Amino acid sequence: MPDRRAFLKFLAGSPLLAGLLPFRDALMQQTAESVISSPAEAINVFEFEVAARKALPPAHFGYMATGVDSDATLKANREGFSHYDLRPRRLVDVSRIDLSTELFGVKWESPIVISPVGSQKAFHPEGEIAVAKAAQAKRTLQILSTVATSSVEDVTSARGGPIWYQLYTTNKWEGTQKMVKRAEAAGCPVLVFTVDLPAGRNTETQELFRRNDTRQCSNCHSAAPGATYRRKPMFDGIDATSIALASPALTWEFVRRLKDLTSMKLVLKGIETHEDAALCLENGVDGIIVSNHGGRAEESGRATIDCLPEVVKAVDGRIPVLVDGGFRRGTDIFKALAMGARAICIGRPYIWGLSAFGQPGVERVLDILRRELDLVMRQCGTRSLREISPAFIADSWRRG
């Protein structure tokens, strides 16, 4: 029996099953008694997903786990990495490896960035503060969400240095102005404007999980207009009674307006095509994050790793390109870097770690991904990120 449990645990954590969510869900339930009890036990980031599901109420796990519609884009983000194979090189001195990258004149120890995720106290009592402390310990770039449950000032203090601020614009320009100026005053050097949610989203998986939650959600979540935002620190001093984060009327003119409003660098998050990448350049954008919101925006069915090459080609090195969506392995990160990404962003993996173990869980997730990236760089004969190029991957998907 112990051998069977060990085998099931291996399967549940296997990246080969990353797109087979129902099968993996069943395996998670069968291996509940084998869930890791400390971050040090984890051999890969998938083990934290199992631990997070055990630790969280169903509604909270569902909020984090959901895609949209049938979760096709969520699954595509993982499956997309299988479209590309590695081309290792041999007999290269890889005794020293440099994982560092530079973004807007700042050098970071690794190309792994902590993505903005809202409402982190729904996953752990210390929320964004625990993540900030982990980011400080691991000298990692952190991006804070507009709908964070901790203020930009408190998170910056816990991080011990500047963070980037992610912006959901509101339907009221005055509210947007206040948030941008507050982030700027807190020392944020970069504003990350999320552009992929113009009219809300259909999160069916979240609703299915919520049905299995026996708690009374209204005890914590009021349905009154603006109540959700009034509980978020970044909305302090903003009239939230009729506020909305979905703004279907937004155009590129708003991007230019943001540029005029702030001295922060402006990065657009949610770009997926070469046409929009070219428009970013035309409108003075300083950087791009190729993103489909972790499969939580539209049901395009297209992986961000498949979107990345056309964006990189359109930008042609003039501004940095980052990418998020489904990163779970060091090989995933390597492939994105080989395609021209300056850095990659993770969301769910560090939230799994936070949910199960707080700050130590986040730190362990970062350690595992760094270790795996270091290993694949050595295996491929690349000693620094500058040496990673398209020559190290083969497009097996299109080759057939």
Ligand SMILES: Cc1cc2nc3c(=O)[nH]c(=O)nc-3n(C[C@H](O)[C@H](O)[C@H](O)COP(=O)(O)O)c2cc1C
The other form holds:
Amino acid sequence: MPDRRAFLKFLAGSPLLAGLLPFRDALMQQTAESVISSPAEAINVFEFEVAARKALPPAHFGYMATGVDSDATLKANREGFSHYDLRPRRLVDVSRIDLSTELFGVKWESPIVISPVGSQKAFHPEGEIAVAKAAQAKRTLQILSTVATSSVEDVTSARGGPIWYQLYTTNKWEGTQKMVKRAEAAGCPVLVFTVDLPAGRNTETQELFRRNDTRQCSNCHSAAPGATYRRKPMFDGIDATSIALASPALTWEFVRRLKDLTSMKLVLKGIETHEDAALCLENGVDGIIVSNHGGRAEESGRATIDCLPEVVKAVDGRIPVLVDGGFRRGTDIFKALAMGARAICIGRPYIWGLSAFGQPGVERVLDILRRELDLVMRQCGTRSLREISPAFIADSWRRG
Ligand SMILES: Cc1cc2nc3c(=O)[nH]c(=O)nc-3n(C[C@H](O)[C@H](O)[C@H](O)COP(=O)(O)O)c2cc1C
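Taking the form predicted alone as the starting point, write out the structure of the form predicted in complex with the named molecule.
And the full complex, kicking off with our chain again.
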């Protein structure tokens, strides 16, 4: 036994292994010291993660925190930002700053968008409704998930204005059709079709956290076929027993079919290569979200910020390119804007805020990120998003 302990100690101290330690181990080791007790106390968005960990049952925290396999892509999304340095310019009058951006003819005060995240009542009793109210208070664009725990009608009403609707297809066209028409009728101007989960996924970290949860999951979650979806309002009136969200047979033909079905703008979420960006253009797609599902799709190992330049280049300004994955700092956002993103989306950070404090938590996360972006824009001598160009990024990425 002492030998084993000594060996483990040796392993933990090994610098080689330290770099390879899975992200989940770092999470497991997080202590509850210095947990904020109100949103106002937070000095950065990371503090909400610790507070969410304390607030949530382990299984629910694990569902949110997980990547796939060894969480390498999840980690890469964060590390990717360190591949790029800033080139600030001096002596520019930055007393007035404009953070606004434009998406499909609508002007938004800031380029920070709320990514679709499923099952938000697993994080807070008010779930998507609390997020919608925060989005309204902070005049922020919200994208609602197909597997939301509130309906598109209720969230639109709580938001007090249109939201974008994210689509997972069902394995029956009639189900997809119903859902798309419902989003359209609720006033959604944009349909975000997520294309990065054709074949399921291996969410090991989620399983590890679930194993550590002493509660009876079966009290709330039934294992019956379709039970998960029957509880989700967007599946009302759709045969839930035949639903399979991972649709292995989907091709670009389906994208054209969707385009013909709806008058909403069609954005594809989950594009990572210039080849697929070119196919988006060929198939009439109106916008792209460069995304790897927050490291929850395939274990590509590649950060979305590293994917962004090739997509932007292929698109060449013809349609808006957004990006998500690992955005936690104003400087992260600035880098993506400099590389040509029209806006960036956040997933986990607002879920941390929601989990710990409900609507005020989400509001504070949005405030912090906006404040940090404002600060780095001034520090770099850029007064509007138009002025944030590739020239503000150090040469290293352009050589690559
Ligand atoms: C708990 C959780 C649930 C998610 N659910 C969905 C979903 O229903 N639909 C979808 O397109 N993306 C979903 N995503 C991915 C997010 O939209 C987004 O791509 C990702 O969270 C961005 O990375 P970040 O969390 O590092 O900000 C989910 C992400 C998380 C963390």
